[in-house]
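Just the one chain here, laid out as structure tokens, in the form predicted on its own.
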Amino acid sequence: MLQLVLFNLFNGLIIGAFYVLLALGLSMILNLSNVINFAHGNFLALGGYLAYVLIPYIGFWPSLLIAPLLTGVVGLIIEQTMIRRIYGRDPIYSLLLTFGLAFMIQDACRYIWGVNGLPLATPPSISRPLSTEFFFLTGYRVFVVGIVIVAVAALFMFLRFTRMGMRIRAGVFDLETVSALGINVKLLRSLNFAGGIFLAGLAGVLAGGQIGLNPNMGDSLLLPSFIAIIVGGMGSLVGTLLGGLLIGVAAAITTVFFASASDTVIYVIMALVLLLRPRGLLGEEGIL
């Protein structure tokens, strides 16, 4: 029984790590640009497929960095050609645009790489179990947790200690004042959007090595990532981090005792948080 609980707990931690990366990117874009990016899960899939293309030529380790960067570049191009045209409008416009964009990216992946699942090759050195007793504790899973910790720490350091990060945080508080101070708000939004998409691409590469690739792989992660933002609190990246881990682990633990309720518990947590603390666990408008 203990082994089963630990197995599901660690699975929940891994899924929660994917939620965290996806939700942090969503939160960055939403906080600064007020854009509801329904195509975020499809950028995740795109990052995984780009790594699949690159690995035979440059190997897994360079692909882990280059594939998310390329995904971020694609996001930057889309932001400059499509997304920026709806800034300042009702959020329903961003919802409709990104909803259509999601289908476009998904169909493009399906056309190029097919509808069937594809394996993403990971180095044999990190693919083996670390223990015969705890067979589920593989080097790759530990590696995923480590990479997510490093990525989240790097994001928070960027936002706290770099000039661009401070401008993004200030823009969340009051974008008009930031613009009045002579800061290029268009560039700020573009780089912030690309950064959010980079995190989605990184999640795609890591998730591809764990669950494989398919054009719909981001769909099952997208809605829980939105819920993680709501649970953690709108405007709070720390809250988003907490929310992603909370719902991932809660769903996994529920699977041990009541498997059919593993998805339901996520919505129960959201409902309880909204009833007891409507702004989320750490939510406060305009706070990163």
Second form
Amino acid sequence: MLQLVLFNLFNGLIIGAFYVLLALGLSMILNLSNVINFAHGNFLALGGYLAYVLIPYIGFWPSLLIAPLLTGVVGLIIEQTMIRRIYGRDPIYSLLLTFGLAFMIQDACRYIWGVNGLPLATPPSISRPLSTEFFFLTGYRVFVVGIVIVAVAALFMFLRFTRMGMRIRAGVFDLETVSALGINVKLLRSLNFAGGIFLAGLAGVLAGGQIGLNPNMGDSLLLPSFIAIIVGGMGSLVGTLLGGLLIGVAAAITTVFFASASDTVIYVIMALVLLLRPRGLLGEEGIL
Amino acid sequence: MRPGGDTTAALRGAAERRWAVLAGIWVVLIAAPFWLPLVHGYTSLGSRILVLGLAAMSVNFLIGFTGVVSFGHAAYFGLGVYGAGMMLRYVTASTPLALVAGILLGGGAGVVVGAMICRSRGIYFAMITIAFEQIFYYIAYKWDSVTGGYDGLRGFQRAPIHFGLFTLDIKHSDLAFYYFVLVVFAIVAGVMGFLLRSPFGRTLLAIRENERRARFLGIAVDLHIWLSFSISAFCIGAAGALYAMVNNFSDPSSLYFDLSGDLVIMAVMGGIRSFWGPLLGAAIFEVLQDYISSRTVNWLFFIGLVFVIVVMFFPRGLLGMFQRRRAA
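To test you: the structure above is the form predicted on its own. What is the structure of the form predicted together with its partner chain?
Below is the entire complex, every chain and molecule, led by the chain shown above.
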């Protein structure tokens, strides 16, 4: 029983780690630009596919960095050409625009790489099981958790200690004042958007190694990432981090006791949070 | 301002024009089964467009006339679909009861969800509506024994309606069904139109235009948003019930958020500032979708492109552009 609980707990941690990577990117874009990026899950798939293309040439380790960077560049181009134009307009337009982009990226991936799943080769050094007793602790899954911890730590350090990071945090608080102080807000938003997409691309490479690649691979992660943001609280990245881990682990623990409810439990958590604490666990007063 | 005499004449002219437009719309809708074949359409396509148009108009009650964006309205549409389907399948083969079941299930869920979310605003409101929609989708998807799960609910058909003296055979006659749909459409659209012209509707417009000022005037903003959300859910529940009868099938994808996106783009294509715009948008979107998916396997890409083009180049929609030109 203990082993079963631990197994599911660890599973929950892994899935929670993916929610966190995706939700943090979404949350960054949402907080600074007031845009819900429906295409976020499709950027995740794009990141995985780019790694698939790159790995035969440059190997796994460089791809782990380069593929997300390229995904971020694609995101930057889309932001520059389309999304930038709808900043500040009624939210309906950003929703529809990214909704359409999601369809386009998904179908483009299907057209280029096919409907069927593709495997993403991971190096043997990290694919071995680490322990026979705790069979679920494969090297790759520990590696995923490790990379996510590094990425999240790097993101928070960046936001905390660099000039750019401070400007982004200030912009979330009051973009107009930041702009009045002579800071290039357009550039800030573009880089922030690309950063969010970079995280989605990274999640794509990691998820590809775990479950393989297919054009819809991000779909099942997108909605839980929304929930992570709602539960954690709008406007708070730490809240998003907590929210992602919480719903990942809660869903996995539920699997042990009442398997058919594991998909529903995250929505129950969301409903409870909205009833008892409408602004989310760490959400800022006034936003919600 | 122009002198008084001119203004009243202009107002009378505007009122006359409005009646003329309204009469024109109804003539076109009533005559649809006769002119549709001339443009390579067919009667059941007309029924389908009418139903989706009603759904898009219900969404627009909230988006266009209250200024609150729901991106999860397929939930209440889909509950209407399942309400009607389950009534026909499990309880009784009665079309009116199926309609009532769909309206109550969709609207009831809207009342509950609306009460939970009416305090949030803007993009966050949209995000929470999407999340709630997913709950209903999961229930329909997982509750195999009742909803048919992934395969959807089959094994029911719309039933002829008995009026005592005569029977309207909507089961076998597409034409009779079209007129049945049109009557329900007229009633629901009439209710929405009536509400929008009432003081309640004017209050919604005030909230849309300037929420803070409305609040200062003592309007209970959250309450009005909740009411508007609920009304729109009841109306879209009716559309969902009709949709179940169009297809004789309850499909879980009618609850999925892709459909919410489709309904919102229909409203935007037609023009969210106009009452009839979403119906026009539904007609255009349906025909476009039919055409694109018959031409290419990569139809999804081009549907996405339609969304992008509408947002980038025609954000006011067709009737919106027309209105602006007339105003200029």
